[in-house]
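Below you'll find only one chain, the form predicted on its own, shown as C-alpha cells.
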Amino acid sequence: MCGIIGIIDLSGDVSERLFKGLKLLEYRGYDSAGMAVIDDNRLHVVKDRGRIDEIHEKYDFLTLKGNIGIAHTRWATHGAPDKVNAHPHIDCMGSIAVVHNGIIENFMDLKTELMEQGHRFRSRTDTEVIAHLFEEYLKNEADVETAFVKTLRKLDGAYALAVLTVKEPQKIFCARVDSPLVLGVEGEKVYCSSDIPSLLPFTNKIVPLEDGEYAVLTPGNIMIKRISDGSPVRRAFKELDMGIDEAKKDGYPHYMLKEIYEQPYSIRYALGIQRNYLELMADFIDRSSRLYIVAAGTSYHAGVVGSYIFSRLARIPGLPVIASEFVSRYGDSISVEDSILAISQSGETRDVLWAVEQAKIRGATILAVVNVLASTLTRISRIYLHQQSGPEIGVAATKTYTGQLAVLYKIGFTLARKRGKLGQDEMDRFVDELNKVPEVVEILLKRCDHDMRKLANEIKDSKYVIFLGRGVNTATAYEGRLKLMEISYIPSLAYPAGENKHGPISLIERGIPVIGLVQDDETKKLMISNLHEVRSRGAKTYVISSIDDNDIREVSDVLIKVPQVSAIFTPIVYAIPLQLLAYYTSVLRGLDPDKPRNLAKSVTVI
C-alpha cells in the first residue's frame, strides 16, 4: 500500500500542498517518496529513500516550481526501498512521470517487450513499465488520452496511478483498478488522491473513482470515463463533514476494522506475487532434507496452516516451530541439508531473528515470507517473498495474517507442479477458486458483520472461552483465541478438539462459549462428535462452517454460515468472523482495540 496525490492550480505553486498532502498520507508507506512538477513545458523530479522530512530536509520539496504536479509515498512491493525504486518513475525523455498504488501482475512482460522494443530502464518496480508503455503508444498516437487508455488496457493486477506528461501540461490522468483513488475540487483546483485525509485540507468536496474508470483532471473540471470502452460516466460530488483523523480510517471508528475490510484488497495483492520468485523458493524447498517454519504469534499460526498446505498440495513435510523455542529445540541438529521458512510481517521480530542467526550459522538455508522490505530477515535471507499486504496499524494482525495465508498457498501451489503432486484438473480448480478468495471475502465481510457483533454481545461478559478446530483449522482456532484475548482481554483456550477428552473438557460448565470450526473434508464427523460432548455438559455451542446440514445444527446453538469454499482454504475464509468477533468484543467491553496493553506491533526483544 502506498499513496500518491496529484494537483492542478494554474494561480500558483502546487509543491507545498503536495508536500502537506505527502504527510497525511504517510500511514501509508514511509520508506521513500518523491515529488514531479511540469513548469515552462519541463518536468522536475525530487524523489529518495526514506521518511518524507528526511527527503524534504535534503532537498526541500517546496523548490520545485509549478502549477501541476504528483507525489507518492511508498510501502516497497517490488524492488528494494532506495531512490532509484522511489516513485515517480519517468520514461526514456523524461517526459512522462507516473506514481502508482498497486501491483502490476504482468509487469515483467512487458518489461521484456519494452526492452526488446530498444526503453531503458532504471529501476527494478512494476511502476516504471507504466511509463515506457504510455511513452511508447504516444509515438504512434497524436492523441495523449487514447494513448494513455491504450496502456490501461494493457496492464494486468491491481492499481491506482497518476501520470503527467509534458504533451499536455495542464492535465493529470489518472485511474483505478482494485486500488482506491479519490477526485476533489475547489473552484479551479482539482485534486486526485489515494486517501480522503490528503485532500481534505484543501477541499471537502470529493468523488470517488470507481474500478475500471479514469478520468482526466484539467482546471476546475473532472471528466471521468470506462477503461473498457470509454463511456463517459456521471457521478455528483459529496461534501464531507469529517475531520482528518476520521477520514484515515475512512470513516471506521478504529483501525483495527478498517484493516479488517482491507482484506479483499491484500489478499489479492498478496496472490499477485511475482512467479519467478516463488520458482526460487520451491527449487530450494524442494531439494531440502527438512524444513522448519520458524515464527511467533500469529504468523506461527500462518505456519501451521502452512504445513498443512505443503503436505495437502506437494506431499513435503513442514515443521512448524514457535521461534523462542527453535534453538534449544532443534539448534544442535540443523544441518547444511535443511531450510528455515522464516515468517514474520515486521522482518524484525527478535526471537525469528535469533532462531535465524543460528540455523544459518549451522549452514541451513533461510527462506522467508514478510511484509517489509529492506528488514532485517531481508536482508539475512537467501530467498524473501514480499506479502505486499502495506503497513498495519492496528496492533493486533489481520490483514497480514491473511495475507501471509495467501503467500503460503502460492508456495504450496508451486511445489505440488514442480513436484507433480496434483493432478492437472485438481490443480487448475484449486488454482481458480484460490484466485477468487478475495471476492470470496468481500461476500463474507457483508454477511457476517452483523451476527459477529451480536456474537459479541454474548460472549463479552465470559468468563472464558473456548476454541475447537479440527485439521487445518486447527491454527484457526488458535487465531481466534489469540485474536479475542489480546484485545478484549478475556481469557481463552484453544486446542485440537481431539484432545478434549484428554483433559480440557473438565472446563466445561453450563453457559461456557465453545467456538467450533467444522470444514467439509475427513475431519466433519470428527469435529461434530466433539460438539457434542461439549454441549452435552453444558457448553453454548457457536458454530462457524459453510456446510448447513441437520449434523451440524444439531450441535449448534449457534451457526454462523460461511461461504462455501474448499476445505483447504477455509483458514482464510473462517478467521474473517473471528477477527470481527474479537474487535467487537473489545469495543464492547469498552476497550482500544487499536492499542491493547503491554503489546507492541513489533517485538525486537526476546
Ligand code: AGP
The other form holds:
Amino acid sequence: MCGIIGIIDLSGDVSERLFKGLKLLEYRGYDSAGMAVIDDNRLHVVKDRGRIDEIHEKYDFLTLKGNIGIAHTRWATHGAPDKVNAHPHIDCMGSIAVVHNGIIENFMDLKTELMEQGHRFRSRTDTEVIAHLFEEYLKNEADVETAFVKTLRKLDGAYALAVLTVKEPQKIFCARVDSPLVLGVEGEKVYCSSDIPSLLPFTNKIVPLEDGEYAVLTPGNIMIKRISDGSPVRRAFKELDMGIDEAKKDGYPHYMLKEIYEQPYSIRYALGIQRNYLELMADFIDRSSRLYIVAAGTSYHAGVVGSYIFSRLARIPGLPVIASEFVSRYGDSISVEDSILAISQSGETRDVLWAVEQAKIRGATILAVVNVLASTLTRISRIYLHQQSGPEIGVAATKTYTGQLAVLYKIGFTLARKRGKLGQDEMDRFVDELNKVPEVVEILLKRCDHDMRKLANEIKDSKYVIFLGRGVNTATAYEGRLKLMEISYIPSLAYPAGENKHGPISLIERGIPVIGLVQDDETKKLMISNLHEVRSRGAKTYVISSIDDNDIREVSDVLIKVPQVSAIFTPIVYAIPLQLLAYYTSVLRGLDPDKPRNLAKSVTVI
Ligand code: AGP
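Next block, the form predicted together with this ligand, ref. the form predicted on its own:
Now the complete complex, all chains and molecules, led by this one.
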C-alpha cells in the first residue's frame, strides 16, 4: 500500500503542501518517497530511498517550484525499496511523471512489448510501464485525455494513479480501480490523494472517485468519467466535518474495524502475487525432504491452515511449529534437505527470527511470507513472498491473517500444478473460486456485521468462551479464540472438537457459549455430533457455517450463515465473523481494540 497526492494551485507553489500531505500519508508506506512538479513547462523530479524527512533533509522538497505537482510515499511491492524504484516514475523523454498505488498484474507483458518498441526502463517496478505506455500512445494521439484513457484500458490489476505531462502543464490525470483515491477542491485549487486525512489541512470539500473512473483535474475544476466508455459522471463534493485522526481511520472508530473492512482489497492484492515468485517458492518447497512452517500467534494459525492446504492440494506434508518451540523440539533434527517456511507479518518477531537463524546454521533453506518489506526476515530468507496487505495499525492481526491465507492458497495451487496433483478442470474451478473470495468477503462483511454485534452483546459478560473446529477449521477456532482473548480479555479456549471427550468437555456447563465452525466436508457429521454433546450439557451453541440444513439448524442456538464456498476456502471466510465478534465484544466491554493491554504489534523480544 502506498500513498499518492497531487495538487494544482495557480496562485502559489505546491511543494510545501505536497510535502505536508506526504507526511500524513506516511503510515501507508515509508521505504522511499518522491515528488514531481512542472515549472516553466519542464518536469522536475526529486526522489530517493528512505523516509520522507530523510529525503527532505537531503534534497529539500521545497526547492521545487511550480503550481502543479504530484508526490508519493512507497510501500514496495515490485522492486526493492531504493532510489531507482521510488516514485514518481518517468517516461523516456522525462516529460511524463506517474505516481501509483496498487499492482499492475500484466506489467511484465506490457514491459516486454514497450521494450520491443524501444522504450528504455530504469526500474524494476510495475508502475514504470504506465509512463512509457502513456508516452507511446501520445506519439500517435494528439488528444492527451484520449491517450490517457487508452493507457488505462491496457492495465490489468489494481491502481490509484496521478499523472503529469508537460503536454498539459495545468492538468493532473487520475484514475482509480480497486485502490482508494479521493479528490478535493477549494476555490481554484484542486487535489487528489489516497486518503481524506492528507487533504484535510487544505480542504474539507471532498469528491470521492469510484472504482472504474478517471478524472481530469484543472484549476478549479474536476471532470470525472468512466474508464470503460468515457461516459461523464456528475458528482457533487461532500463538505466533511471530521478531524484528521478520525479521518485517518476513514471514519471508522478504530483502526481494527477499518482493517477488517479493508480485506476485500487486501485479499485481492495478496492474490495478485506475481507468478514467477510463486514458482520459485514452490520449487524450493518441492525439492525439500521436510517442510516446517514456523510462526507465532495469528501467523501460526495461518501456518496450520497452510499445512492443510499443502496436504490437500499438493500432497505435501508441512509441519506447523510454534516458533518459540521450534529449536528445542526440532533443532537437532534439522538438515540441509529441509526447508523452513517462516510466516510473519512484521518480519521482526524475535521467536521466528531465532528459529530461522538456528535452522539456517544447520543448513536448512529459509523461505518466508512477510508483510513488511526490508524487515529482518526478508533479509535472512533465501526467498520471500510479500503478502501486500499494507501497514496494519491495530495490534490484533486481521487483514494480514487473511492476506497470509491468500498467499498460502496461491502457493498450494502452484505446488499442486507443479506436482500434477490436481486435474486442470478441478484446478481451474478452485482458482476461479479463490479469485472470487474478495467479493464473498465484501458481501459477508455487510451481511454479518449486525449479527456479530448482537452476538457480542450476548457473550460479553461470559466467564469464558470455547471455540471448536475440525479439520481445516481447527486453526480457525484457534484464531477466533486468540482474537477474542487478546482484545476483550475474556478467557477463551480452542481445541479440535474431537478432543472434547478427552477432557475439556468437563468445562461445559449451562450457558457457556460455544462457537462452532462447520464446513461441508468429511468432518461435518462429527462436528455436528460434537456440538450436540456440548449443547445437551447446557452450552449455548453459536454456529458459523456455509451450510444451512436441518442438521445444522437443529444443533445451533444461533446460526451465522456465511456465503457458500468450498470447504478448503472456509478458513479465510469464517475468519471474518470471528474478527467482528472479537472487535464488538472488546468495544462493548469499554476497551480499546487497537491497543490491548500488555501487547505490542510486533514482539521483538524472546
Ligand atoms: C495477533 O492478533 C497478535 N497480534 C500476535 O499473535 C501476532 O500474530 C504474533 O505476534 C505474530 O506476529 P508476526 O506475524 O508479526 O510475526
